[in-house]
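To begin, one chain is listed below as structure tokens, in the form predicted alone.
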Amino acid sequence: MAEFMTETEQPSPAVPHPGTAGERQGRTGDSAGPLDGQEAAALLERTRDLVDPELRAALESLPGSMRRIALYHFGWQHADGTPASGNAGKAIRPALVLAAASALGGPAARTAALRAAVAVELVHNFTLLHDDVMDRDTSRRHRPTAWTVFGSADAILAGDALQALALRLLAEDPHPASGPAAARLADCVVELCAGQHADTAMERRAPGEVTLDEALAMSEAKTGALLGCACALGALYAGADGEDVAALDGFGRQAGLAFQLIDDVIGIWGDPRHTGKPAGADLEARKKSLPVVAALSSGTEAAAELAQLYGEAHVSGDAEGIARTALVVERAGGRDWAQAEAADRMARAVQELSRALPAPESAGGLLALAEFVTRRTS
């Protein structure tokens, strides 16, 4: 799971994108294109600098028991309540809010959209807290998950509190876009829940029964929805019309699917030193991730072997079995399909973005961020 969530020494699962960095350099006059990751990294760093103080202030308003769990989850406290300087995440979703607002409305719109960016980050982390409980994941961001420290019930309640806090931030925002933004974010949460329900239902089905169309629809609801919502909220705070808001939502959804495809590749072949999770954890849990569903649907001998492996009960810590399963997924074409599909989704994302921002140079950070999340290694 990704929203309701989420390398080996081989090269990063890079995804080809429409237009090279050099082509963009020729169009915009920049000294470097976003494909080198520097522009996105700078945007994410600036976003954390802007969002973290507001996010901390929001968390401080929670009751003590919920505040302690939330601060631990974000990496800002140890389990005993003492201060920590952990990793609060990459801030991709709030960065998309601010980049969309800036692209359509300039610096003033970006400043106005700060609360919306914080609200999106709160919703994202609500899903992570719940996801870890449902998937029984024991590690996130290189430390024990909140439910393993505080218990499942308290982790779920802390997630609920984050969701309520997100909607309260928008309800208290005097900006005229706050009402439509709150309604859109609430609709997004409903879609996230529906996507998670579809995911858990698919996990109960036999290997080979889940189609690629079902898996892609589920991933759009779970991951694409919130990235699309983040972009749409930025557009709303920029005063964009309905067509441009829809285009930004479409951009985020397609980029979100590309993100999920690469996330699933990393979930199978990722290096724990970068991911903070055990190698092959998705395979050990018999998750029907997108590369696995593609492999099971390939009609190859490897697909039949994979179905047999997925029909067997997993043995915890069986590194040899996980490695064998990963190889079978790759032989059945799951990895190649996921990377090609991610490239296709990025092309669709660029097409959606061009509806609202025809000039590539005006898209600014949005393209850099989309490329970053589909070229990451963790």
Second form
There are 2 protein chains.
Amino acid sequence: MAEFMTETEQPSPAVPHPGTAGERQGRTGDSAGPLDGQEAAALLERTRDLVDPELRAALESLPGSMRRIALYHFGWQHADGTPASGNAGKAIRPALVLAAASALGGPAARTAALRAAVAVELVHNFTLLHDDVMDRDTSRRHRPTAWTVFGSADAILAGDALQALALRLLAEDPHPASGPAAARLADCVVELCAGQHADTAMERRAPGEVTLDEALAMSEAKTGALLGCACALGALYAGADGEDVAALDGFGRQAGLAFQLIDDVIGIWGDPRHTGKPAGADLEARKKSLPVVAALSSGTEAAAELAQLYGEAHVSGDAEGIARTALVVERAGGRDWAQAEAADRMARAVQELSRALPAPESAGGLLALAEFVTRRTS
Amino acid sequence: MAEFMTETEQPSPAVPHPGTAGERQGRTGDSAGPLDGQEAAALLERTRDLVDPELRAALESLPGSMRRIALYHFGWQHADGTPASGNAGKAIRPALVLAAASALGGPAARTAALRAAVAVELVHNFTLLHDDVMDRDTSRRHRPTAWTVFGSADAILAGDALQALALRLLAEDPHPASGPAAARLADCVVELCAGQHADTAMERRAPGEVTLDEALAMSEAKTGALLGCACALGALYAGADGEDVAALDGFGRQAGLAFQLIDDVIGIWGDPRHTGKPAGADLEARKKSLPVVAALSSGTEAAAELAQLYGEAHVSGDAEGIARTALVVERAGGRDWAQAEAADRMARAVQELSRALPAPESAGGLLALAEFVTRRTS
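Right, the form predicted alone is done; let's see the coordinates for the form predicted in complex with another copy of the chain.
Following is the full complex, with the preceding chain placed first.
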């Protein structure tokens, strides 16, 4: 989850893109189709307009010491406490909560689900604060991470406070869905923790020791779980039955995995002019991202070469070495696999969604949002 | 909260001890009065019997990676995952939940409040896991702390998971008090975070820069808040009205402050044969505990001497220097103040309790537990 939605605007890395259940949408140039990114962008903007006042009110309720760190993390204050214009992220998760509520229960459900949307965003940001401490990441949303500014202890405490705030919002919500939603969100937190644990544990192991199934399970727990939970909470607030809630959870999970696959492709082959990161940053960090694990477990000659490269000591700024490693991952089939797998996961996401919403037109913003996170053109 | 209830059996450091509302209990030798520690010991044992199965069931529901760390932290597993006899602490907080429920609502309320008791114990242990990481404490309940065994990242994650588990228990509880209880527990977590922040911030400041009011406010947030919350949750499950819930919260807070004062006295003048720590451990660590801050702000000659001693570089194992420092704190009135303040806080606790329970005999185990945590004879 650490890497999710924190990056600059990026063009699609030429990923073969799935449409809705076998029916590809026109996608050339500025086509005004519903899935061309404009609908998603509008949805995200509307979500920020709805969510931000509630989110800020929740943060303002914190004691001064915690509020300061939280407002910095969300981009609403500079480190010295003066107001900042803000870059609180793209609000994908709250947008999924609201879109799911709307798709299954109409505008009234969407309005009712606002606190749940804020709670999900708070949980997401609690995990970002903690993951940055654990991973020693120094930059997020183009600013120094909170722990680099306030110290690890305060970043941990602010994360703890945001988790509490999230569950408090639901505990105070008189809506009948708030109890099941809180239980589900708490379960999701536990899954996110297990996912982050698996990620750090994987990174410590030798390149050849990580299986693709493990890497996929880790990504599902670390990235898919909260997207699934966001959709499930929206469904709960729409009064959906258990099967529909599970279908929405499945939709979010699979879309989340598709996103992670694309994010990992960008982490290797993304254009630094768009990603804001040096080319092949993930390779330089010897990260066992999904394309790398796929390449390592491909049984090809290139796999053995990659294992050797990954076993070598890290050389900082070795652009030639990174380019060579990227080529080896590609020769071992890591890029093709990731792109095909992303397409497959998107297809599964659409399939899950159709269990709860058989008519594609009723899926509302959900498909647009899923397209958005996997296409990354806006 | 880091230091609370983690220590060996300790004798009372000759604290002037308050009885119930002006009426001192006989307290010589093995007197069998209700407040001689036997009632509290029996209550705590019964609480462990009730709470442990639920607590273990909650921990068993965690994914393997998180379960392992949690079971180690609670003393139920060794680091290698083999079963351990367990030392999960004295269960003061769950005992307060159950005693408060029982005092205000009888046996049925006590039974109903069991999940809340487990939730409070989970929150307490989440904060211990995180505080140990932040404070770099290496020992807890006579065992290496979780972060020294599993690393900081895993200890942070296990703490996160325990917070989620606590709020999930309440979210799933069909009892009408569970929503208000969850909101209150989440608020308490935020207060605990602010308290821990204040503690670490205070420790970084120069000795003369910390006021006694600040130190007391920090202790109230860090130690008093969760004891108050425990009592308040018990009251909520007994169906008490807002005033009685507030009174129970006040009782727990004041008793928690009394405890912290006594704990701080022990941290300086405690007998190492009983505390299991070297004499004057808090002084060696230059900790700004309550007696030290009181001494520093006493305006006496000894205060100036203490400020100078605290400003000097720490010398490890300098028994003579520590003994001299302890004497200076005492000469500056730090010990007397702490003992008098503890007695005053206990009197306030009893007063708060009498607002909700005018007849002392109906206070049940609450007074016995408050006496227990401040007397520390068993």
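Residue numbers count along the first chain shown, from 1. Owing to the predicted nature of the structure, the values given are computational and were not obtained by experimental measurement. C-alpha atoms forming the largest set that superposes within 1.5 Å between two forms make up the rigid core.
Q: Following alignment on the rigid core, what Cα displacement (Å) is computed for residue 269 between these two forms?
A: Its C-alpha moves by 2.5 Å once the cores are overlaid.
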